[in-house]
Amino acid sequence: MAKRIAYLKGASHIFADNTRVNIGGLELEVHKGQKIAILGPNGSGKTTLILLLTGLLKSSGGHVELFGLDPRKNFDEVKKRIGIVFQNIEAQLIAPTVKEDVSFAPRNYRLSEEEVLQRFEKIMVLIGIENLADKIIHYLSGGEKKKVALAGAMVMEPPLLILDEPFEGLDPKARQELASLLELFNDLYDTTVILSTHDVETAGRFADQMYIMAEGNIIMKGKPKELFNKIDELKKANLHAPGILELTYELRKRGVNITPTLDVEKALGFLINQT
């Protein structure tokens, strides 16, 4: 079995006003090279889970582990091995220009200027945004800012990439482009990817393991196809399966001899043959 990268079970955090936020339910266990999607509606606890997992919030109970370490107690060690793209991109992009922002991490690790430039150019070409190198970040589109933040997170080629609601605010084409980039990093570097989202369709095409959250609890886990076949349970978590799967599922319920599927071509072929 692949090496375990992350683990979380029964974690919680107590805020300054003594409000306790709990992440309960099933355990989260992530192994090297996996593509993980954490799905749930707004307010389900996805962001809190990510902040606990990365050590940005202290867990007051349960078990939280990253690379075999307590991420809060060993934050300086684990932060070198993760790239993070936050939901609030504006707060993450801290330099005036794209080049300065993407180069920040390698400079902060005191790499030579030659290596800083090499890493910068490599990641910009890989993501396909080399034309943005000298642009002022403030004037970029939302999709361009997401790609710049991704470049900054991946410039040091960390073994783990964590993204909080990365598809938020993007049109369908931009969402698919971003998902394709995440798959590229996974293929090229064997990067483990953990992302939170309420975009069920994009997550379903991207992830090989999914976790469903509702009201602070992980209520289901499994492969996309397994979970998407539990459509009634998804609806209870205020989520909807991809449209094509819901359509074939409803046809099946109404007596049509069709196997629920995520494959548009299969569904289309069946429906054509029935006409």
Contents of the next structure:
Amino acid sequence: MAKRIAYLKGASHIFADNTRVNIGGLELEVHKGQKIAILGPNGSGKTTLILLLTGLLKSSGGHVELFGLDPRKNFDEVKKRIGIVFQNIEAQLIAPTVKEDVSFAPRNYRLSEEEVLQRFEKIMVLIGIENLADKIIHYLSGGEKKKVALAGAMVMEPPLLILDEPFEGLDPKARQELASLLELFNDLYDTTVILSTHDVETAGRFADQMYIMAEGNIIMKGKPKELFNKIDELKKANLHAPGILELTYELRKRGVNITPTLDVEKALGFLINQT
Amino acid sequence: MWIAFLDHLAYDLDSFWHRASPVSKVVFLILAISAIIISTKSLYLAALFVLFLLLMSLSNLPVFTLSLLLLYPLFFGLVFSLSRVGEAATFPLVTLLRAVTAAEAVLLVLATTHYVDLFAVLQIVLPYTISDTMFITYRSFFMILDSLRNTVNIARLRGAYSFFTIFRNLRLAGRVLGHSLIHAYQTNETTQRALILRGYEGRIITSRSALRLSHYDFVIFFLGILLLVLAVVGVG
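Since the one above is the form predicted alone, can you give the form predicted in complex with its partner chain too?
Full assembly next; the chain just shown is listed first.
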């Protein structure tokens, strides 16, 4: 089995207004090179889980581990190995131009100007946004801003990439493009990817392991195929399964011998054969 | 969005003032503001006002649009001047000119300098905590203004504003401000987290070439010194 990158069980955090968020239920265990999707409706604790995992929030119990270390106590050590894209992109993009923003982390880590430029050019080409280099960030579209934030997170080629609701506000094409980029990093650098989302469809296509959260608890985990066979439990967690999945699931429930799938072609082929 | 507009002016335009190093522009700003504070002569301050307008124009900046931003200091300067009417005949005019001319000098520098470089220079002379706060505040300030405008629009669309209900409007203003402050706090929290995770340790690192001095910079240094000397010797 590949090396364990992250582990979280029973962590909790008390916010300034005394709200306590407990991440209970099952444990989260992530291994090198995995593509993890944390699914759950709004307010289910996904963002808190991410902040606890990265050491940005202090856990008042349980066990949190990142790269074999307590992320809170060893924050300076673990932060160099994480690339992160937050839900609020506007707040994350802090420099006025794309070039300055993407070069921000390499400069902070005191790389030479030559290497900063080299890394900048490489990541821009990889993500396919080299035409945006000198643009003012505020004038970019939502999808472009997400790509710039991704470039800023990946420019140091960290072994772990974490994204909080990356597909929110994107059209289906942009979602697919973003998911393809994450796959590319995973293939190219063996980057471990953890993303939180309530987009079951894109997560199902992208992830090789999914965790379902509801009311602060991790209630289910497994491969997408396994979880998609438990569509009633997904509904209980307030997750809206993709139409094609629900259709194949309902057909199966009504006695049709079809495996629930996200693949339209596969489902179509089966239905044509049946008729 | 003003911040995007200022970014556009600083990055997309070109002039001798744009090409000058942020070091000389910050020094110029300090000298110019010192001259403005020292001077008590309205004629000198009026001359500075015209000079800065001229410099804006020579820097290819849209003078009229930028002048709209000067309405803020003009308004507050006017309120302050009115409160001091009667002290001396020229005092209100000098106060007004000081407020507007100082703001004009700041605008000239902001609209011609990459602000990351600008804050990198400020961090050399200011304590980290102050420059750090200024850096985050500068970004957040315009975001808060946007948030404020959106909240007001939403409130109006939901019937919460009427021209004739003054007390209700005041109550609404309080709520809008509260909402925007909470939003600003949350935004700052995310910005701070992003900064930390991207290796920021209270010091902005910029490329050394951005801070290198050229012959333009000596002209700017000279101009700043000249303005201060004129104010000190009493011409201004």
